[in-house]
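Encoded as structure tokens, the following chain is the form predicted on its own, with no partner shown.
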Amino acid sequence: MKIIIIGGGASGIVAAINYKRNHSSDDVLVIEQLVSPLKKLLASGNGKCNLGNSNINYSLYNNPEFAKSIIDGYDYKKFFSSISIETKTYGDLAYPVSESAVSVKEALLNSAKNLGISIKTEEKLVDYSLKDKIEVITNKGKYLADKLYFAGGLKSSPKLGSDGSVLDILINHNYKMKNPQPGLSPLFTKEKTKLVDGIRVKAVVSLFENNKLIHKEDGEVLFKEHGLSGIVIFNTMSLISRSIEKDHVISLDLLPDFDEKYLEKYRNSHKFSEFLLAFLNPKISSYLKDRFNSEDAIFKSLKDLRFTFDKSYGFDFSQVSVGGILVSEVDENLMSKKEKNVYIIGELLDIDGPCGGYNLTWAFASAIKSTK
């Protein structure tokens, strides 16, 4: 049999390896539009490659039940050990012992090469059709396949290969989808933040959707010239993107280690300027004085500094796309319900999770589940 995989990213290469291991006599071809595969993988974990999570909380995925049905049984330690990558954890976060995404890339490509998998680069899918076999049309020619896997990304980080072109082709084949939005990215706020550009704070971040609290998470927030950033904000942006049409407000507790009663007592025993100096970066104090017109308002903002969501920073600055082909379009093995022997895996499906190995876990697990 001839197997063609569109997309040489994380899910595409792992799908190729797992399929070839299980069906050694079949021919496997990966078609990648960039000059080299796995380019997006190199950016994972700031180059250290956060390839998994030892304590997945499925409720943090959208479509959590479907995500769980695919990921259950996937063992990242077992798979990566099989390609000569040993792993370690920092908390729940799994990394290669080398702490190098380059080593993961090379191990995957070495495994693919040793299995006899063909990888064609700088070749872009144009269309496909189903006849007796599946005809795959690229900008360089035509191929016939018995099975076709779509593993291309959606629209996030287009310079790393995810330009949305594969999604457009699937839409033309009448697949239903949720319109992709940027996830895991900084966000613009309607309130000005230029005065605190570059300042980092430890904070508890609360997200309100149509005035209802839907998420709370602590972490480091980075103020940018026109908004907010940091991992906790990236996660917040993904949640906003799941219902982008609603109103969203982000609240920062700037002093999570101190309760309001303690702060009130300290305030009453000191000059207000001394109080601010004791607890805040002077630039943040200046920002709050510029933004609020009373000491009471400044004091209230310390535990509830609110920002109104304006827009995301766009796909160029996002790590994952929120949305994609509906999971109802595929079966329990990720084969299309519309087209036999056509599979959709990885980011193309409407599954996304927070930072911390969730999205690579989905990419790898969906690749393995679909190629048994």
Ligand SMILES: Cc1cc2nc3c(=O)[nH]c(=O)nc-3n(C[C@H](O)[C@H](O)[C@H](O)COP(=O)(O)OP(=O)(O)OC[C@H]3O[C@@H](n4cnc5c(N)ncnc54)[C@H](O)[C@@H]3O)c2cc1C
The other form holds:
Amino acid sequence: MKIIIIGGGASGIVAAINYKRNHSSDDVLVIEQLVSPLKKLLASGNGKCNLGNSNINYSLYNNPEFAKSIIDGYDYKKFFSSISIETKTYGDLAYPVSESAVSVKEALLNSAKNLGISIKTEEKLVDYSLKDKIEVITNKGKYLADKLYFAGGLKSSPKLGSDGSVLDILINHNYKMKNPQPGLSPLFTKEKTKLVDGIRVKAVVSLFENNKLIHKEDGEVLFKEHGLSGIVIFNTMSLISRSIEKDHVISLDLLPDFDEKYLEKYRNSHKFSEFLLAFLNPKISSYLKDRFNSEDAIFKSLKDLRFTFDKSYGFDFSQVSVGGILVSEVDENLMSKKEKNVYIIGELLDIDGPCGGYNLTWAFASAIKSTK
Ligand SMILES: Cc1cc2nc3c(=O)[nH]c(=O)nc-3n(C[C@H](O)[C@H](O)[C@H](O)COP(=O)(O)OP(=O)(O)OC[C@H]3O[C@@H](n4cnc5c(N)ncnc54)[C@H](O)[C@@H]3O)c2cc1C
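Complement to the form predicted on its own: the form predicted in complex with the ligand:
Let's see the whole complex now, leading with the same chain.
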């Protein structure tokens, strides 16, 4: 049998390895459009590769039940140990002991090479058609395959390879999808933030969707010249992208360690300027004075500083795409329901999770589940 995998990213390379391990006499070919595979993996986790999570909370994925059905049973420690990558955790976040994405890339490619997997680079899928076999058409030629895996990613960080081209091909083949939106990215707010550009605060972030609270998470928020960033904001942006058509307001509790009564008492026993000095970075105080025109309004904003969502920073700044091919288009092993022996894995499917190893977990687990 000849197996072709489109995309030499996280899911494509792991699918190739797992397939070949389970079917050693079959030919496995990976077609990758960039000059080298696994470019995005190299950038992951700030170059350290947060490759998994020891305590996955499935409810944080969209389509949580489907995600669970694929990931359940996948053991990142076991898989990575099998390619000579030992892992360690910081809290729940799993990294290679080397703390280097380069070592993960090398181990994956060594393993692929030792198994005899072919990887063709600088070759791009253009189309495919189903005949007796599956005809795979690239910018360089044609191949016949018995099984075809789509592992081309979606649209986030297109410089790292995922340019949406595979999604377009699948749409032409009548696959249903949810229009991808940038997730895990900074966001623009309607309110100006230039005065606090570069300031970081520990805050509790609440997300309101059409005036209803839908998420609360604490973390570090980084003010940008035109909006907000930081991991907690990245996660917030993904949730917004899941229902981008709705209205979203983000509220920051700038002083989560102090309750309102305590702050009120402090305020009443000090001059307002002293009160602000005691609790806030002076640049934030100046920002609040500029934005609000009464002491009461400034006081209220300390535990409820509101920003109206304007737009995301776009796919260039996004770590994962929200949306993709509907999970109802594939079966429990990720084979297409309408095209036999065609599989769709990784980010291409409508599954995304928050920061913390969730998205690589999905990419690797979907690769393994589909190649049993
Ligand atoms: C900066 C950054 C940091 C990240 N850090 C983390 C992290 O620490 N932990 C985590 O869990 N997740 C992280 N992610 C998310 C994670 O990397 C992705 O979810 C994951 O790589 C998706 O895997 P994939 O195989 O589906 O797609 P990709 O890794 O995007 O791979 C798709 C591959 O297909 C190729 N391709 C596309 N179209 C074609 C075509 N037409 N023909 C041939 N080849 C094609 C692309 O060139 C690419 O190599 C990060 C993402 C970014 C951008």
